[in-house]
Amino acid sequence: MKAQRAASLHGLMLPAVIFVVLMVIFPFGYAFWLSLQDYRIGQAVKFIGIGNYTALIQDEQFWNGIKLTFILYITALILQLILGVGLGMLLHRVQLMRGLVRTVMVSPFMLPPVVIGMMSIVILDPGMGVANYLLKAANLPTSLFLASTDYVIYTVVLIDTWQWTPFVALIVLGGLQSLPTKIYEAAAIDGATGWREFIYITLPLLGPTILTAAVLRSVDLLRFFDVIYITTQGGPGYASSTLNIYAYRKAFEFTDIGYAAALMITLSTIVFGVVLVFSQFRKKVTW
């Protein structure tokens, strides 16, 4: 009987195992194999071992890509978590036309990246965009936004924050709705209201929820590609060329597939490491 049950369970698990092998393990393994080759389109493939990884260490644009990736990741994650918690609290308290308000507020992250990118190009155009028009109307200095080497990465951060803060807010809203009400009733009896209630009760209880949102956003932010490529293609120059963008350019502009694979294996390792760290934190704050 036990043997039959075990065989049945193995049979049920088989499709999932096949899916993981085909969609995760095989592509990652193939990319790692490519990273060990001197593979350029139109030329013979040559095994060079860790040669591509050694070249990474000496590549200034690789280190620039690492720096820009983490500037984008850390800045956007902090902004989205702070604003997401605030927006989630607001959506939790709103009473008037609650369904409509929530639908409108969370709609940005449902828009396709192409729409977000094209909207951003039009709004942030230095000459004809509405952003500089509003800055002029308020007697504030205008900006080149996506054409500025100094501010382009922070402009991309703001675009992504506008799009994905509602996603964080939706996760926080779900967490707020699952919190036990008895704790708040006891806190009210003890006189804990307002900011004290938020700091000492709500925020600690939301710890696992916020960390879940942080993990999900970390994966997306570290491999962020679509909106950057649509709006700047990594420019001006290499000012917004994150590791993901740099790998794409190496593969499809310079046809250096082996080097691009080494870049992506490095990025995958970073993503895995960050997710692992957040997972350990989440275990410690689970209530």
Second form
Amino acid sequence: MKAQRAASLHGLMLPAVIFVVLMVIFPFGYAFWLSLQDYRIGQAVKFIGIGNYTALIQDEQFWNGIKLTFILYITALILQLILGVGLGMLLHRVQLMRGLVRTVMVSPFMLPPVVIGMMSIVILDPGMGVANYLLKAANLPTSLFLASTDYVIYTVVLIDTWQWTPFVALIVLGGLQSLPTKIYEAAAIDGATGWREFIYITLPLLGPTILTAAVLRSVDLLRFFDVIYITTQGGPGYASSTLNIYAYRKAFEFTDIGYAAALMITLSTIVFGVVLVFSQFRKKVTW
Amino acid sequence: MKTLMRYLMSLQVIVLCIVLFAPIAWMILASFKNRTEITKYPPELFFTPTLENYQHLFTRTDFLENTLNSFYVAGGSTVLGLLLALPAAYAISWHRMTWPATLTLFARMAPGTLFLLPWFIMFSNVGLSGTHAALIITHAVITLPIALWTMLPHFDGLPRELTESAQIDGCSSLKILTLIALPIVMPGLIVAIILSFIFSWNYFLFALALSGISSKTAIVASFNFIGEGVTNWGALMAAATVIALPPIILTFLIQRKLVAGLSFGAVKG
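Following the display of the form predicted on its own, present the structure of the form predicted in complex with its partner chain.
Everything in the complex follows now, all chains and molecules, and the chain you saw is the first one.
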């Protein structure tokens, strides 16, 4: 009877497992197999082993993609974590209109990326956009934003930081609300206040929470696609072609399937690698 | 001094809210501006509102059909995701197994572009490319992990005696799940449904590469408006406002549970 029930419970798992194997695991293997082929639309497919990967190393745009991916990842992650912790602590202390503030906070990251992109195009337009108008009115230098080869990637950082810092802040707020208040009482008796309290007590206790936010943001930032593609399609030129965008362009603009697959496998490896590093780190900061 | 600090902090919160909400408000305002007002320089905050952008959007373009497509795809993939995730979450929770749940995290971590090429070839082979079905199946790759991880803690909280006694009465596992467990975990189920719908509705990449003319979603149609000529900003902002509405309304219903729902996997794993 017990065994029978266990079997029928395993049966309940089966559809989901089959679906994931068919739609996720198999395609992953298939993509890897594609990455070992010379596969271009309109040409005979040829097995070339690691040929695509050795070609990557000599591809200037691949290194450009790596550089842009990490500029975007590191600057946005640091900005969002610092601002997110700050805002989380602020929200923890201020009781003002909690419900309304929460609604405003969740709006940016629940909007479709295409809406964020369309909004950015209109607001950040170099000629007619309201952003440059405000900068000019405040006597600050204007910017080409998304149309600038030098600043387009930082503009993307800015947009993503606007969108996702509230998410980090809300995670931090949740972490703060679950901290034991006794520790703070004890710390107050020992005379720890202000910055010392923050550095020696709050920050270490928040470690796991901040790490959770960091992992979630890392995965999304490393494979960031939608807002970049919507606003610039990787341009001007290749100035915002991160690894993911470059892979997509290779596949769908240049129909170099094998090479694009090699790019995507490389990017996946980077994402899994970073998550692995974080999960090792996590064991150290958990209390 | 203390009250001054309090005022300063409240002021910071107000500034924060303005920074976060101003671009959204600007988008909504712009959608009600006419052709000359929208490109006016300097931009104006006060103007006579018009519905001409929305009229243009729904009468001169296929946007209505695109929006319906979005509803089919988001609705379909939410149902498919739940049908797969609910029994799995129930069984995983009962057995305290983690590997099947971890398996779905793979989909959460891998870049979406990775799947496009294999899917493209797979769907062509079975004659599904460009159909609603293809989009529903691919979007279920997003909704399944969301539904699964949202439901897990709720099933974990079920008293085991409840299902054990039903089992002695001869109920099948599927019956226990639908008749006994589901009504109890209803609050979690609602969050799972709403989150699945929003994320499927918002998702861009799969529909960009895999939708056909008849299955094009509102998200992809809006993206095409950008390419077709950025000049009609009014229609662009009207389209953005329309597709922003469902997630905003749905989010409003579950705000408190939202962040926990979105950090799935990371909190447990």
